[in-house]
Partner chain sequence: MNTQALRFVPASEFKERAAAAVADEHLRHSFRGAMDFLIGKRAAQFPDPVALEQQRALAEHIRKYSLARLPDLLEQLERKLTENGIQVHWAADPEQANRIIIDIARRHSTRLMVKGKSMVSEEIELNHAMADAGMEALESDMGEYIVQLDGEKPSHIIMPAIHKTKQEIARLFAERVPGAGYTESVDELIGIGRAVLREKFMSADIGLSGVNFAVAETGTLCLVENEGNGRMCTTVPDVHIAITGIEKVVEKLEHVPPLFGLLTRSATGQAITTYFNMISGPRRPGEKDGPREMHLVLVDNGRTQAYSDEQLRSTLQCIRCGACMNHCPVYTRIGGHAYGTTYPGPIGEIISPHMLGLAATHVLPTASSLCGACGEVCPVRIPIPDLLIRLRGEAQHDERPGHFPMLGQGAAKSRVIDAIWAGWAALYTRPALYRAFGWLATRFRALTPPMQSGWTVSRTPLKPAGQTLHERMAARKRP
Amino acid sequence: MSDRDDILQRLRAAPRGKAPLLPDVSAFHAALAAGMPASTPAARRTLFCEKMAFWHGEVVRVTHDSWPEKLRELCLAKGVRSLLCGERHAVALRGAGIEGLKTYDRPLEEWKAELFQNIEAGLTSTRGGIAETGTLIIWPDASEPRLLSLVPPIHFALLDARQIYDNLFTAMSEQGWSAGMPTNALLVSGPSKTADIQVTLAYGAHGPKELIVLLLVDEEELA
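Structure block, one chain, which must be in the form predicted alone:
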């Protein structure tokens, strides 16, 4: 008998104890919420912006109609000469007259060289935001792959203000993550950063040097 078989045999022969009780995560978060001020959309937006700024991310408030034009202005201000986006946003951005606009419309293998050498900014959608930590929730898919938010030096992200949640648990619960998870769920707080070298925090080492969140709000909220 091998050592492996001996160990497995002893494990199978060991007396069975009671199954451990699973933690009641819902009750835990309900208790936390009970001891805090009531959550409001305005408070979540404010906290999200504060936390995102702490992580060196930038938040720009825009309306659902004006964001393509604002993105054009940002690209001009930052000297962006090439912007890559998914097909779902291509029509709106073409209408805004963004120069150097490219649409992700080919297999990933055909994009790799251009992504790493010529694309200066990428635009992605988001599934929501987390106020508690200033975090974006991104679910890459075939139309907006992970490289779109990982490779270009500047990452623009669209976030609907109505989809900012108090915390990750609330986002997962209200969006029904248990019904189906993607192959790759991303939680992004600010631009890329690392402290691997001499424990000194550096930005842009393994991804975008800048993260600009286009926060979609109603017209009256821009006043």
The other form holds:
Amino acid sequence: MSDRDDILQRLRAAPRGKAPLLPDVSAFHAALAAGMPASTPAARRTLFCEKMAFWHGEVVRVTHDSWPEKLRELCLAKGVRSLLCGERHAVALRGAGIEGLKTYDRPLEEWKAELFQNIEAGLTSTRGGIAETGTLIIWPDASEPRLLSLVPPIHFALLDARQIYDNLFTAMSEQGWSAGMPTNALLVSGPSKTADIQVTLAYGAHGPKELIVLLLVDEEELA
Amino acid sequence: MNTQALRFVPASEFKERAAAAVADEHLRHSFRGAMDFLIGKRAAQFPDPVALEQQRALAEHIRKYSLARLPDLLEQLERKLTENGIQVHWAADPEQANRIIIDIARRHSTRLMVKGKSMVSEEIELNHAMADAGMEALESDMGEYIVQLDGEKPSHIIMPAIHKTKQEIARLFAERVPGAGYTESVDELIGIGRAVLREKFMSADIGLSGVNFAVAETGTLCLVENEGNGRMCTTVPDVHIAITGIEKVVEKLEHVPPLFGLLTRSATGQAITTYFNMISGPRRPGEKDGPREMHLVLVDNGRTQAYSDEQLRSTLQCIRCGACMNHCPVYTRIGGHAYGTTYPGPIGEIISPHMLGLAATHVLPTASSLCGACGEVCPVRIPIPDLLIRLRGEAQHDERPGHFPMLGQGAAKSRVIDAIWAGWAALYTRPALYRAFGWLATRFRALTPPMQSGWTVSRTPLKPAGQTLHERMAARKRP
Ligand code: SF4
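Would you generate the structure of this protein in the form predicted in complex with the partner chain, following the form predicted alone above?
The complete assembly is shown below, putting the previous chain first.
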């Protein structure tokens, strides 16, 4: 008998007992929400920023029109000489005249060493944020590959302030994740870190050492 | 460097190792400090005890529901993963799991495999098997990298190098990492590890990872981590192999958030980890990175034995947060290595007997004062103390009707102990005999031996009182 059949058979032979009902996660969250003040976009945004700061992520407010220019300033201020972006934002960024701009437009194998050694920062979009934990939702795709948010030492992430959800459960149900997951979906909360040496926290373990969120807000709010 | 894997020492020598560990002041100090830190961090995450109980109830419910449907969910998971382009393999035991992985590695002419944190790969001693097959398996989690560099095994499932001080790690790096100088700065030490491992991620042929949750409805493998090495291992090399125990599957994606939220809060007192990596397939046409080939190895290794008994099945609810060991007074005093098994602490005491058999592990369930701390903090409410008592019993008696015999059933049975219990039962069921015994024991108390086997190893000898309780009560009643 194959290991597969053997394992399944042993599981099926086990006493069944009373089968538990399907857990109702959404009722659980509804009950929680009922006991709290109504969630507003402003409150979610404030909480998100607070939590992101706790994870050592920086939040910079930008507008839909000005963010490429702001990114150029940030790169200058941080001494970034090479910024990697996906095809999605390549045109907008080229327009801003960012120095050392590169597009992730080739398969990894063709330029692995260059990606690891010569790129100082990367920019990705996000699919939203989570207020409760200060988390970014990132769905890499053909335009913005997986490593864009991992290999460069600085990670810039563009987040639409209207896309901040209360918690992970609301984000996944409102965005309908279970209908179709991408090959790789990510939650990112701050720069990479470790406490493996004497429980002392150190940033920049294997991934980015810095995470900067470009929070897209309306023109009026910025003023 | 030393990438030679070590084999675990037999658990039967637990007592000797525990004694040595207790005598090591430095080790006790490290563990006490680290555990107090983790206990404090966890407590800060759960300020409201009522809310915590509600969360635990939901998490327990999800785990019990998933286990009740386990065979169906495994088949659904297999179907979904296959649709997504992930090849699924099943392994009844560690040998088979290693064979599957080594076959894949050979097919790709592997020289180097980089590994993200995976306790199941420790369980099957994959590093050893890879070394025997002439291939290198390199740990890339900072803590795992450190212990591997020193030829050791992890001493904690979440913080593998918790037994080491930064001075020890500084010396280790200076000695073993080519080009590294001596530094006690934690940032610099992490920087050294980062530089070495980035080179390895680039050149590795295969990445191996564990799995924290496998979602049946979408065919998604979820990985929880802070460092980003897990993402490196699952994204940079051309081939990704994930390995997991068969119990990790849940039915729906929405079952993940409650478990994930409790996992990180219970483990390290974090509301969330830096990364939550959800993988549902290899690189698709048009995508520019990610592995071109993906495998999942589902490992049994004794889990079906735990499953076959309704009480012991709750062992499989575990989400490997490590809170039970952080709160265990025994673990805190002896550290992880003394147990001699992959999983130390309370979770190790209840899962190892299924993996290794009671003959090798019957002493482990006795490494507990039954204070109940483990059961109280367990986020999925595994009744750990009840299971410890049950396993102690299974080690002492033959198979009984109602459940399958356990591997090593009755391994700790002893004629002497059986005889003592038989005598005890006789005494307590016959009043005349009981009185006679009481009279003799009190009158001849001077003859009680000063050495009383295990009892007097660390306690003063037992000695009966001058009068039995019956006699004293009778004396009080007299006017
Ligand atoms: S038994 Fe409970 S407390 Fe221990 S590791 Fe598993 S889930 Fe955590």
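Superpose the two forms; the largest set of C-alphas matching within 1.5 Å is the rigid core. Quick caveat: nothing in here was measured; it's all calculated off a predicted structure. Residue numbers count along the first chain shown, from 1.
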item: Rigid core fit then P23 CA moved by 2 Å or more between these two forms; value: no
item: Shift in Å of the R10 Cα between these two forms [rigid core superposition]; value: 6.0
